[in-house]
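Next up is one chain by itself, shown in C-alpha cells, the form predicted alone.
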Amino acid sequence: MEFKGHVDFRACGQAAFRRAAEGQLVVECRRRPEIGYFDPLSITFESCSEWKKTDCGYMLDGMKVLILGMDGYLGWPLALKLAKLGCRVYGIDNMLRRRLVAERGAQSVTEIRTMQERVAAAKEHLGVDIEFREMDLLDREALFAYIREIRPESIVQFAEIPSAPYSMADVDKAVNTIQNNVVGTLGLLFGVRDHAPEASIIKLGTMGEYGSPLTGRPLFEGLFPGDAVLQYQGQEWSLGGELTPRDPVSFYHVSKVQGTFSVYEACKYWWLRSYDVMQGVIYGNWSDELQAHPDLNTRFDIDEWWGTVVNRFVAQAAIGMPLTIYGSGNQTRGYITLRDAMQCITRLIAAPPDPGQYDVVNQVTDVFSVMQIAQMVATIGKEFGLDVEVQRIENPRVESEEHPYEVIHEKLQDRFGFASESGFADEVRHLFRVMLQPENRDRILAQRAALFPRTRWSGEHGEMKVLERWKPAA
C-alpha cells in the first residue's frame, strides 16, 4: 500500500488497525476516537488535525515525550528543542552525573542551574512548559507509575553512565556502569510493555559498539542490508537484516551492545518500536534554545572520564595546556555537533517506526583522526592568539592505533530529511569564544589536573608518559 504524502498509521503510533469486510485496511485513531474507522490513504498530513509542520518533518502537534536523563549534556538541549516545537515534554533524572563528576574533583566549565531552575528559565525565557521529576530510572515501581500516569508517545532512553574511562576505572565503576545501563533499559522496556505499548523508543547507542575492524569491513547502519552475503568454502548465504558484528571497546560499550540486544529482542517479541542510534563523538554547546539565556546552559564537561575529545582539546587550549593524543593519534571516529545531534534525535521522533519494527541509524556527519582534531584545534587556537602545544602521550587504552574506518550514514539524511547545520570549524570557534570567558577560564583552571589521563584499561598503575611534544603549523 503507499502512503507517500500522507499520513503513515503504521507508524503514526495512534492508529488501530482494523480489515474491513473486503479485506481493505481500516484504521482508528486513539486521539480522536469519535470519528471512527476510516481508509487512511483518506487522511493527508495537511488535513490531519493531529499532525503539523515543522523544521524537522511533521510531527503529532502536542505529542507526549518522556526523557530519561534530562539533566544531561543531552537531555536538557533536547528537552528545550521539543517543547519550543510545540512537544509536551516531561523528564526525569536522578541527578547521578552532577555527583559522579563531583566526586572526580571535576564542574562542568559552563555553570548550570538546578533543574527547578532550568523548568523556570525555560518558562521564563523560551515561553515553553517542561516537566521533571527527581527519579532513578531502576526504581521501576515509581517509572511504571509515572508512564502509565502520563502515557507518553515517544521515550528517549538517555539515562545512562555514558564514559568509558569510568567503566574501567576499577570494579565498583564497571559494575556500577553495567548495573545502571543494562538493568535500568531492561526494566524500561517491561515499563513500556505494560504501559505504553504503542510509545516509540529512541535508544542511545554508540558507534563504539562496533569497534574499529581491521579488516575494513563497512559499519553498517547496526543491520547488514539486504544484499549482504557470506561465503565460505564454496557456499554463500544471506545476511540480509541480521545484526552486525560488536566489538566493544569498554565495559560503557559491553553496557551499550546488552541494551541494544535487549531492544531488539523487545520489539521481536512484544512488538514494540525502536530506532538505536549508534551515535558518533558529540562536541560543542550552541543551539537556538541554549543561546537564549545563560540560566538555560547544558552541562560542559572536560575531564578526562566525562569530557569528549573535541571538548577537551579547546579547554586545554584556553589555559594554556598541551593537547593529549593518545599514542599516535591516528584512532578514528565519527563526530557530530550537539546541534546536528539533537535535530537527528528530533527528526527520528517525529516519524516513529512501524509496530514491532527495530532500525538503526549511524549518527555521525564527519570522520576524523585524533591527531586531525587536535591540528585542527591548533590551527583554529591562533585566530584567538594561543600559541598551542600539541603533546603524544602513552595510550591509556588498549585499542589499536592503525586502522581503516569505513562507516556507513545514510538513513538520516535520505530518510528523515537530515541535513547538517553546522560544521567543525565553527562550533570550535564557538566553544573557544566561551571557554575563553575569564570565569569559564577559571573553572577549566581549577581541574586542570582532571584534564590528564590516569586510567589504564589495562589495570595497572602509575603516570602516562609523555613521548613527543611540538607545535603544530599553521
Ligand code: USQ
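What you see is a predicted model, and the numbers here were worked out from it, not measured in a lab. Residue numbers count along the first chain shown, from 1. Rigid core here is just the name for the largest C-alpha set that superposes within 1.5 Å across the two forms. Compared with the form predicted in complex with the named molecule:
- The two forms, fitted on the rigid core, differ between the two forms by 2 Å or more at the CA of residue 461.
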Contents of the next structure:
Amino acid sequence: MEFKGHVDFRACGQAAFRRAAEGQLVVECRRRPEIGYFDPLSITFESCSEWKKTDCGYMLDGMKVLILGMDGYLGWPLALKLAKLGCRVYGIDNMLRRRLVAERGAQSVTEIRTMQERVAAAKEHLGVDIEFREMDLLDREALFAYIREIRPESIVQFAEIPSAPYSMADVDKAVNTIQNNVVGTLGLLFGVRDHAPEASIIKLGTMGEYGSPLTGRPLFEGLFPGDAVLQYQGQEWSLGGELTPRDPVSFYHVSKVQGTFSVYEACKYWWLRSYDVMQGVIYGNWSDELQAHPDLNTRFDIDEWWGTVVNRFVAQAAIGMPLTIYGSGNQTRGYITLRDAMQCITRLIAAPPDPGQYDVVNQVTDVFSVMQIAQMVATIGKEFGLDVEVQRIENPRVESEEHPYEVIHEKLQDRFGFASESGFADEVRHLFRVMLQPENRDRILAQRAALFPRTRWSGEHGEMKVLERWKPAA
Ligand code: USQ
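The form predicted in complex with the named molecule is what I want next, because the block you gave corresponds to the form predicted alone; please supply it.
Every chain and every other molecule in the complex is listed next, the one we just looked at coming first.
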C-alpha cells in the first residue's frame, strides 16, 4: 500500500488541530512549530519534510521508537530493521530471557553477543545508532523517567515472557509470567498516559488468545465484523465491533488476554491508541540486517520451554533426533516467518491508529498442522542428506487435537500493504544451513536433554511416552 497525496495527520501523532476563527480546521506540527498553523489539506507526503518513503510505506522521518524487550528473539531484529529505515531506536531489557533459558539447561543455538557488543556491531556493520538501557519494565520509576526523556512516537511492547510450557511448569513460573506480563503492560499504559500520550502502542498478543473453537467459528481480527449477529431464542442482536471471545490455552496465553483487556480499556479511558497484534507461531532467523554479520545474530531457542515447533523440528532433524509430534499432530495453528513478522510490525509502526483507537490484526501467513510441519521438515531435510525420523509422543499439553481453524487475516495485507517476502520451504532450508554449521550443531547436542518435553499441563514432570515412530516418505 502506498499513501498518495496528503499527509496522514492521524498517523503523524505530531499534529495539533485547532479551529480557526472562520471555523476552518487548522493544524500545527509539533515537530516544526515555527511554521505556525496551516490548512491540513495543504501538505502532501511528498512536500512534508517530516515524512519519508520507505519499503514499508511512508514513515515519519527519524521516528522515535522505543522497543521494550530489545534483547529478545523479536526485539533485536526489529531494532536493526527500524534503525536501518532511519528510525531513532531506543530499547530496554532486563535480560531475563537469557537467565530463564539457562534455567532450563538450554542456550541459544546461534551464538549471541551482549547487548553492548550488539549495539557496537550494529554501528560497525550497518552504520546505525541504537540506544540500549538495561531496565526492568516493572521498575516504573525508571521506565517513566525514560519515556519522559525520549518522548517516543511509537512504543513496541515485546517485554513479555513468551512461553506456554514455562508458565505451566509450577506456581512460581506461572506467577512470574502473570506478574511480568500483566503488571508490566498495565504499568506501561500509565506511563504512556502521563508522559507520551500521543505515542502509538504496538502490543504483542497471540493467536492463542482465541484458542481453537470447536464450532469452527472464524477467528476474526479481535473484534466482530459489523454484520456479525447473535441469534438467541428467536431474537437477533448485533455483535459488530465487540471483542470476540477469548479461550486461552495456558497461563501464558491468559496473561496475553489480560494484556488485551488492559490495552483496550486504556484506549477507551485515556484516548491512547494501539494495535494489538495477534501473533501466530514465529519461526526462522533470517532478515536482511541479521545477515550482515554473525555478531548481529538474534537468539534462537529450541528447548521444550522456549523453542517454537518449527525451529525445534529443524534443530531435532539436524542432530538425528526424531521430531517430537505431541498427541495426534492434528493441532493446527497460524504461522509466520520472523522476516515477515518484522515487516508487519514495521508497517504498523509506520501507520499508527487514530487517537483513542484500539485495533487488532491477526499476524499469520500460513496455517499448518503439526503433522504437516513434521512432514515438510523431513522432506526438506532430505535435501541436506538427512534421513529424518518422526515420533508421536503423549501430548504434555491440554489442547484440542482435532479442531477446525478458520483464521481471518486480511487487515495487514489490505490496509497496511503487507506482502509476504518469505515462505516455509526457503526459510526452513536457511535454518538447516544454520543448524548444520558444526558449532551450532554442537550447541544443539549440548542441550539435547532439554529438547524432549517433560512439562505436563497437569503439573507432573517426567518423560512423555513415545506412541509411534516412523520415517515419512518424501
Ligand atoms: N508442538 C509439538 N511438538 C513440539 C512443540 C510443539 O507438537 O515439539 C505443538 C504444540 O502442542 C502446539 C503447536 O505445536 O499445538 C505449537 O506449539 P509451539 O510451542 O510452537 O507454540 P505455542 O506454545 O503455541 O507458543 C508459541 C510462542 C508464543 C506465541 C504462540 C503463538 O511460544 O509466544 O504466542 O506461539 S500461537 O500458538 O498462535 O498462540
